[in-house]
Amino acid sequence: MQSVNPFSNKLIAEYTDHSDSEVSKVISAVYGAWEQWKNTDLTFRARLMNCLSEKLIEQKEELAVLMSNEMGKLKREAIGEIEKCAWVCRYYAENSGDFLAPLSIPTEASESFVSFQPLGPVLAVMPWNFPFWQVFRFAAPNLMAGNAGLLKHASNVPGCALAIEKLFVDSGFPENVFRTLLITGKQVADVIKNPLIKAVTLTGSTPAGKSVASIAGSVLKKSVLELGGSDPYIICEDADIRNAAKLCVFSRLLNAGQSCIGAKCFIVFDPVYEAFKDEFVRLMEDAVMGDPAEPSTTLAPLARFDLRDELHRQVVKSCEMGATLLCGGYIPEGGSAFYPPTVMENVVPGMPAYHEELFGPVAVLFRVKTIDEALKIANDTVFGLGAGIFTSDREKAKIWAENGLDAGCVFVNDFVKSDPRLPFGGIKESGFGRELSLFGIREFVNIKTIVVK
């Protein structure tokens, strides 16, 4: 297992994978330290994870360096990673007693409630991403509700991976209640199978979703699953033009387009549309694409050399079937990862950029001249993950958000993103199951009914 970094493209360390002995041992190991775990009390859990927070932002620059080198990510980009996750470990911290308190129901019986317990070791199969907030909206509150934790992460960011393990250990979390495999995705059938495993999630893509899904449905354990978006965003004509286009540039750009729900097409009524894209594609341009360390870059690279071929392919080939490019477009020079923040118009059904997730720094416009048409292109995708609106008229906006957009998530005047007090997750190929908040909680657990009569 190799660790290359996409900026200078030199290898950065060579891991040794895990034995499916390895495996085997460590799975063990979890579930031995699970048995302990699950009968500790949560203000013990509570402390251990406020000093994980505390352990994250006293390391946060270090981290944020092993991150920008594994996968390539902007300095500040990662070092605001690292103070999120920080954030959500004192966000389950302080909130796990209260979701899962017991809840009383009255019935005929003298007492009936509802009780949550841990169901044991589960398997998280990560991304590379977002190499630490993906991990720890995971394992937060998964070890706060008693259960134990397994990371198997991307390939190309093995360091994070193990950096994470040491997080929890050096936070005085017990040993083996959260483990990192190095393995690959082919070991990861067997290690869903094992009988002490007892439940799985993953985020990633929708064919690795569907994979996992159907093992974990074979040997009947629960999974949740974060898959792809294709985020639309739709530009009313009475919208703020201007911080339209900066939100939806921002969102496009962060994390050099590489997000599940990054701004990705953006759908603009016919009166604002020249006024948008020329604003659009001016702050799209300004993007300075260079090394992630240094304050003036804007964009990083991609994550591989293999993910850019293959987002210039679907560029290509939306073009070549008439899709009009208004900006970038082509692979630089050099020895990085980059591609250039690139706009289309003129894409219509057929086009791999109107079916596919674009995974980097390229957009696709739509004019519209009312909102059904606004909405049916929206919802004309396979995803379902996040959608936004820019317009004035909130109380219209409310109404097509919560009744009209096909999304687990709408953002009005905003740009999609994760919190640690909303649910997160999606609908049709983008997933199911939801991750952070009281319902986040609440997906491992055994949802037990007491009745006393």
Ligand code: NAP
The other form holds:
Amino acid sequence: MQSVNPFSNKLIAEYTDHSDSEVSKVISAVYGAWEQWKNTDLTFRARLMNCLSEKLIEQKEELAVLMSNEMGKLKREAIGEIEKCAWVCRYYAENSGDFLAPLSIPTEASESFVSFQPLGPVLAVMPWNFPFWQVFRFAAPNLMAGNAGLLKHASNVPGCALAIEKLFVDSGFPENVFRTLLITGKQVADVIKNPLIKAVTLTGSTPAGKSVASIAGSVLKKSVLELGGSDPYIICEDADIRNAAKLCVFSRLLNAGQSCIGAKCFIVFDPVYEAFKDEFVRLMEDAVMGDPAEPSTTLAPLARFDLRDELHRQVVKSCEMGATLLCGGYIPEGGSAFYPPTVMENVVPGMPAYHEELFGPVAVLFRVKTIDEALKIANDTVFGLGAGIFTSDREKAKIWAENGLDAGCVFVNDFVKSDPRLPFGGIKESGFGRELSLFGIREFVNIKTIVVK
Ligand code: NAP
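Show the same protein again, this time as the form predicted together with the ligand rather than the form predicted alone.
Time for the whole complex; same chain goes first.
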């Protein structure tokens, strides 16, 4: 396993993968640790989780540099990511007592209630795009719920994976309650099938999700999947167009466009189409590609060269099929994995830019005349993760958000963000299950009914 800096194209470090027998030993150790951990009380777990939160804040500069070097993220975005991890740890330290408190339900019996019991070691297969945040939003609720965690991180961020494991140890968590496995995607099947592993969650692409869910299904283990998105935004004619363009560009370029909930396609009402387009393209073209550590840089390189080449293929193919390029659409000179801000219009069904997730700074504009037409385009996708509406009519927007858009979350007059307090997840090929909030902590627990006559 290697980490390669996508800005300098230099090898950072090489790591030896865990062999199958090492993997078995780690799983047994994690299971052993879980047998103790499940009996600890919530106050003790919360104390350690708060300590982890403090460690993250203490080390945010070094951790941000590590993350930025391994996958290219802007340093200031990386610092924000570490701070958000600290928040999710604090959030679950403070709220797990309420979320996991027994729930009394009156029946004819003298007592009936629901108790939330841990399941055991849970495997988390994670992506490189938010190498800390994705892991912590799994780990904080699960460890608070009394589960143990086993991380299989993306192969291009092994340094982050090992740093996260160390953070748990340094914060005083018992040995082996959270472990990292340095393994390939091919070794995941055997981990899921190991009888000591009780459930699995994957954040990543739809093909990886289908593979993991089918293996988990074959051994009847619960899975949660957080997969890709098409993230349509509807811009109505009564919207504040400058503000809409500003927030849409911000969301599209965040993390170099490599976010499952990054705004990706923009469905604009005819009377404001040209005004939105001009402002949107202008702001996209203003982005400054450069060293992720420099405060003046606003667009980071993509995380890997192969990902950049695949994005370019989607753009080129769509243009060959008739899409119009408004800016970008080329591979810049130099040795970094940059892709320029790119905007396309005249995108129609059949083109990659219509159907496939565009995981980079590439946007698609659609022109529509009615809300029905807008909702039809927004929902004409296999994905259903995030969506947005810009309008000054909040009441109408709420109706379209609730009943019109097929998505796991809809933000009105803002871009979609994850937040520890709100459930996060998708429908259709964006996956199933929820992370964060009350809903996230209750995914991997035994919801046990107890009736006393
Ligand atoms: P990916 O290729 O699916 O990889 C994600 C993880 O799955 C990596 O650890 C990868 O390991 C592993 N993996 C890949 N194929 C596998 C298989 N067949 N069996 C078991 N494990 C497998 O995705 P990515 O390119 O890293 O991440 C980008 C995708 O993640 C995008 O589609 C994005 O939208 C999605 N995403 C979704 C969310 C969400 O919350 N919904 C959040 C972030 C990202 P290797 O690295 O070793 O291949």
